[in-house]
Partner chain sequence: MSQIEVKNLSYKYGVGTPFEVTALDNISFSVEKGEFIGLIGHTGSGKSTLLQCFNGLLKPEGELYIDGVNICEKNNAKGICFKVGLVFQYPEHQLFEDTVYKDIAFGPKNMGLSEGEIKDRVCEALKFSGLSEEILEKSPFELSGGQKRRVAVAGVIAMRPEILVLDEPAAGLDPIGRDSILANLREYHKKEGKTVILSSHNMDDIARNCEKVLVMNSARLEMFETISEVFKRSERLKEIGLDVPMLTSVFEELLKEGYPVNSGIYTVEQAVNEIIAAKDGGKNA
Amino acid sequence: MAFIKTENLSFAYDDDLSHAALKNINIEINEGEFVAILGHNGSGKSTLAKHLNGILLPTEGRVTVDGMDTADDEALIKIRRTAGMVFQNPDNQIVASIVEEDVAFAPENLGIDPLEIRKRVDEALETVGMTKYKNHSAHMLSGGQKQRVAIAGLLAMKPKCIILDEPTAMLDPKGRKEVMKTIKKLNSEENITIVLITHYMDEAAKAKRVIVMNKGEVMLDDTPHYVFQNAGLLKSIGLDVPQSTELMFELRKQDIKVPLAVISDDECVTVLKEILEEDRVTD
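Could the structure of this chain by itself be given in the form predicted on its own?
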């Protein structure tokens, strides 16, 4: 059984499906997956994200998380503990003045034993690399550090899934790198299911699966290599591609035979070396 499943999900903010933000979405996300969801502004990607832990409820259709229906009021608290969410602005997620107090806030409100909370806080801060800041003022941290504290706060609730709605949109390059490193670690080492909403193609390229939204519908759903080789299609709906893919795209325009399914710097370097070697042989 899929960990997260949407069945014929449609949603309209005014309940009028002639103005639907989501149209008949059918996706399944398995436990332990790292899925990136892409789309231009207004594509429905953030609206979809908010359905995956019950912040929004379907106008039509159904969403289940670990077998629980998001429309079931009695299951909603458990759903949000199972699939936590991190938003764009880290300042809006800090609720306590000291880092470790902020991470402890949610477990305390759940009535968890204080000794267990202490253990969870220490483990969560260690996981996101923020242990040495545990006694620091949360509001004095950098944007990337605040987002890692927000993620630690979710980890202290022991979620199976973390949904991140453009978590690096307000961060500088260093902060983006810190957060992405944390996300990858949580997925690869902790087996936490990751759903990443992003408009950065290089971030999406690090996922194991990419879903592309357009006008409230799923346009593509496959591996990053397959999705990004459709560079022309992505550009037609206002999306970019990873820089390495963009270079391949431009080389193809110059009739240079290179693969489009190149998404990382390492893959790009390999292809360019092969081109140089062929030129040497030809000369």
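Output the form predicted in complex with the partner chain next; the form predicted on its own has already been displayed.
Just this one chain is shown here; partners and other molecules are left out.
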């Protein structure tokens, strides 16, 4: 059974579905997946994300997380400890002044035994590489470090899934890299299901599956390689494609045979080397 499942999910902020923010969304996310949800502002991607742990409830349809219905009040706390959420603004999600005390916030709320909290806090900080900063003032950290603390704060709940709503939008390149590295690690080493909401195509390219949203609907849902082949379509809905993909697109126009789906630096180097080698061989 799917870990997160939306069934005919529709949503309007004022309950009037004639101008719905989400229209009939049916997606299934399995345990251990790394899914990116890509879309421009107003495409409904953040609204969708807020349905995945019960911050918003469907106007129509149903969302289940690990078999629990998000509309079920009784299950809410359990849903939230199963699927944690990281937000865009690093400042506005840190509750306590000191790093480790902030990380302890969720398990404290859950009434977990203090010794166990200690253990979880230490482990969580270790996982995101912030152990060194555990007694630091959260306010003095860089944006990337704050987001890692926010992630650690969720890890301390031992969630099965982490949803990240544009976690890097307000960060500098260094911070973005730190956060992306942490996210990948959580997925590959801790087997945590990741749902990454973003408008950066290079971040989406790191996922194993990309869902493209436009006007409240799912437009594409496939592997990054397949999704970025649709360069024209993505551009038409206001999204970027990786430079490499665009280069392949242009080279094809010049009758140079290249694969369409090239999304990383390394792949691009390999492909270009092949083209250049080809000529040497034919000579």
